[in-house]
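Here's a solo chain for you in structure tokens, the form predicted on its own.
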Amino acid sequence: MKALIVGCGDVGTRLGLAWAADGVEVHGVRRSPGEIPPPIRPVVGDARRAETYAAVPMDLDYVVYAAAAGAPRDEDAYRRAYVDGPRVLLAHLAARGAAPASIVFASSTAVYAQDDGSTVDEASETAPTDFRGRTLLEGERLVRAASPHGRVVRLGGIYGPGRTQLIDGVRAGRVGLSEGGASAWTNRIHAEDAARLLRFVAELPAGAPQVLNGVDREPAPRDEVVRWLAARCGVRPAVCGDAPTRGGNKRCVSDLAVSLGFSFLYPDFRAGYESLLADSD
């Protein structure tokens, strides 16, 4: 078995190591290959350049595109990461006659523009109002149109080791409760579960759903998360005004993934953040 992971950052590396531990030959694309741990085979290059894939075998079983824009406020960076990169990769695979069993695109719940606290599943409308969601949706369509085995995982906010901004902010008083007393719903997933879900989707049989939400089992109001973290950290939660929530105000659900057999290591924010806090105590 062989796999290609484009974007071996935190989640991509977790995925690659898990596959490699089970005997899969994993090739990982990253601009800084020295940061890719063995036994993942590093591929030096830019995902937008076909020559990056010259040395990658084309008898691939799985392809996962998990690149990140790196600049969340830069529309050009989003287009390079989520449209240009997939387009070049898909064209290269087609030109070389590659026929992987699945091609998985790591997208985001940003493609859902619902902002009224409503419940959102994979059948909900995708009508993003900002460039982030629109660009991601364009990338999704490229992957799904290129192959009947093209699949999409719409990830919520990823947290985990090295992604503790919320914990740090609550502890320092930079992140607090909404002044108005009513905060937006938030959606998240632990980095380990994100990697596990990408693998799960890649390994689904032919005919499986093409789109799955990648969020834990409990969307939660932002203030509820802040209060829990403050109590766990032994600090009084600050009140920081009605700061906008980047993910909007919606309750994304992952019922479809669970119905297909996926189980979460961290099914809610308490389980996930408790693991991080226990490591830092």
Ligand SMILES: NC(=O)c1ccc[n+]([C@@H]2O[C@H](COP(=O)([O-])OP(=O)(O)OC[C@H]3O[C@@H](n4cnc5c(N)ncnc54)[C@H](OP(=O)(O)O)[C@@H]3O)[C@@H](O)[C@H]2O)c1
The other form holds:
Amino acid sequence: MKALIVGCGDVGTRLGLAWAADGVEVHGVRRSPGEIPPPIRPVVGDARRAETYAAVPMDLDYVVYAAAAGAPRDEDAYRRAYVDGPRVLLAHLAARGAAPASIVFASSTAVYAQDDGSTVDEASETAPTDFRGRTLLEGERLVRAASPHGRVVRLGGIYGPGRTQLIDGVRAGRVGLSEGGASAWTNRIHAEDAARLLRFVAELPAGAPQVLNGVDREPAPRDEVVRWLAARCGVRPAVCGDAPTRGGNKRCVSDLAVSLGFSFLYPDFRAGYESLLADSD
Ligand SMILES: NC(=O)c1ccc[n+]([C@@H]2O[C@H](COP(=O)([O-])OP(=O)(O)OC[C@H]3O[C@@H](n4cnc5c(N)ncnc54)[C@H](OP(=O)(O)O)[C@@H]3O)[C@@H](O)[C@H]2O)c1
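Having seen the form predicted on its own, the form predicted in complex with the named molecule:
What follows is the entire complex, opening with the chain shown before.
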């Protein structure tokens, strides 16, 4: 079995290492040299250049696109990462006659603009109002149009080892409760579960759903998460004015993934943050 992971960062590397541990030959693409751990085979290059893929075998079983827009996270960066990259990759796969069993695009719940606390599943409207959601949706459409095996996983906010901004912010009093007492619903997924879910979706049989939400089992009001973290860290939660709601105010659900057989290692924020805090205790 052979897999290509384009955007071999945190989640992509977790995925690649898991596949490689099970005997899959994994090729991982990113621009920075020296960052991709063996046994993933490093491919140093830009996802937006066809020559990047010149040495990658095309008898691939799985392709996962998990490149992320880097700083500055402006519209151009989003377009490069989520539209130009997939377009070049898909054109290359087609030109070389590659026929992987699946092509999975790591998207985001940012494609949902719901801001009223409503429940959001894969059938919910996608009408993004800013460039983030719009470019991600464009990338999704490219992947889904390229192949009946083109699939999309809409990930919530990723946290995990090394991604502890919220814990650090609560501890330092930089992140606190919203002043009005009513905070937005937030949606997240542990990085390990994100990688496991991308693999799960890549390995689903032909005819599987093309779109899955990638969020844990418990959307949570932001204040509830802050309050829990503060208590767990033994600090009094700060009150920091109205919390930013860039992620909107929606309750994304992952019932479809679970109904297909996926199980979360970290089904809610408590389980996920507890594992991070236990490591640092
Ligand atoms: N962060 C979140 O909360 C969140 C939420 C929803 C969805 N997602 C999506 O989840 C996926 C995985 O995210 P992550 O946390 O693993 O991100 P990450 O750690 O930042 O990894 C992304 C990787 O993409 C590579 N990359 C970026 N542009 C590239 C390009 N043009 N060509 C080749 N490689 C490129 C970067 O490496 P180089 O810079 O070395 O190229 C980096 O290694 C991404 O698609 C992201 O958009 C993230």
